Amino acid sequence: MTDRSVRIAAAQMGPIARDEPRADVVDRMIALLHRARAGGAQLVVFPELALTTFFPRWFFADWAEVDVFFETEMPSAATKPLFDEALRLGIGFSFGYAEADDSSGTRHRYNTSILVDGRGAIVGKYHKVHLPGHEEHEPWRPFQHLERRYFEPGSSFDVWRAFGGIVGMAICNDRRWPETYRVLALQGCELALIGYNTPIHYAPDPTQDALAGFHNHLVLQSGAYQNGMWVVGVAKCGVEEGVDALAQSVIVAPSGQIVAQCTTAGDEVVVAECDLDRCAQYKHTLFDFDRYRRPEVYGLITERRGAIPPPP
């Protein structure tokens, strides 16, 4: 291993009740933290919506019922107990939660990611690009999947320097899209932090519930190899409020490899040693993008939102 050895700890975590204090949630995620540090982790790193249950699955008319899992200020008097013990641990971490920001005056509702570094400082504050699901209530489907009602989108994929490399985020959803990985690779990300809750029920096509979990790890590994990147995903996942959530947390490596899984569907840690040089293999050689990249003829990623077939 290289002095750019970071080592990384996938913190899943179990369902979490409606009606859970965030408190007792906090309380879950300082036991991770400590089991992750035993491990020798650096970096822990936790799902999207970590505070709180999946809420998008319900509708709510009044959005009062909506703002309380939201958070207004980071840290929150519910979550400086682990801001705090990460910084006596010397220990940084990422978690995803709901974000009401009232700053310009009007509130904005965000899906977000942040990182810490072991200063306890957040270094690093994402939202979420690609919202999946729909807007208005749906009461054909067993559950909601309301993102698109609750959240508005972010507007940009950015980086940081943090633990000795180059790290970027992204939320869920967006691990499916290409596009997320190659923008951050295009700014030099070494490290891709990506929580994620994701039902195993696909309402819109069921037939795709016994892939959730090879479309999962086939969208990280392809990520992490096109792109000469480390990618961490980690799941909030189990039966959580009735409706059934995927594990199956990984840390891949560059090389497209899966180095670490989880085996369980509740709270579990799993420490990969990450080797930030092992990146140049790829960013290099195959996937050198100054090298071999064509960008004039790839136009119509950003000039065309969707597929237009040619006349017939």
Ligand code: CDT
The other form holds:
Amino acid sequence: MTDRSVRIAAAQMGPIARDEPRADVVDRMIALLHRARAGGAQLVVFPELALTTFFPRWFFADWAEVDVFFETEMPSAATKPLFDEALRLGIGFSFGYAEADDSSGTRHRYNTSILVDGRGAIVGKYHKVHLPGHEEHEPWRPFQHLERRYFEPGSSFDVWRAFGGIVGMAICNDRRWPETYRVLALQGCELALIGYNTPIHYAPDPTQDALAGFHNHLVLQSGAYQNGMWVVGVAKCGVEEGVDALAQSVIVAPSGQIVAQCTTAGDEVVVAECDLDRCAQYKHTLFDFDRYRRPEVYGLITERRGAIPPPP
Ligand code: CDT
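What would the structure be for the form predicted together with this ligand, given that what you showed me was the form predicted alone?
Full complex below, order starting with the chain above.
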């Protein structure tokens, strides 16, 4: 253990029913906070869209029906007890929620995560960059995935100095894209916090269903290893409104090894000692970016969006 060791809890959450009041969900989060505290945690990571059911599974023609799932302020009246209890315990936390931002006079909706330090201050906010799914109602699917209808994409991956290190956030589908981790790592990121809601059934290609758990760990572990950072992946999981979502929340070391993993598909806490100094072991050797990367060869990564094969 060094000065830069942080005890981190992955606070996995089981299903949230459509009619479950925010206050009940926040009570569950406070119970998880207490369990994390009992394990000595200094930072507790909750999932994506932690305050409500995963509403993009439904098509709503009327925005008024969608907006009930959004927060217009943070802390809100409903989440204040979580902020208060974490402050009392001196624990930091991160969670995802649907954010409605009216500050410009026009409503903007984001899939958001925040990072709160041990003194109760919101030190970081992130808007999900990679929005999966579709824009229009697709009745052939057993359930919808309308994130692209309900949210605007975020426009940056940022990092913050917090918990004695350099911390970044990403959300769910972001974890499948190597660019996410690399852009964070190019800012020195040592700890990436990533909440997710991953339906196990993937309607466009159901052959992937059996691989959902494998793909989850594949991307979290490779992101950690290839960038020399700790990665905390936290699920909202279990059968929620009839849709089964992946569990298997993990804390991954910069070596790519899983050091803690949830074993249920419900509310559960696992804690790991995360020594941020271990990042240097990878960042200063095999993945010494400054020495070994060849950005002059990688131009297509930012110049081109989709693949253009050579002419036949
Ligand atoms: N929440 C989220 O981003 N889920 C996606 C589902 C992809 S299928 C539309 C994920 O990548 O896990």
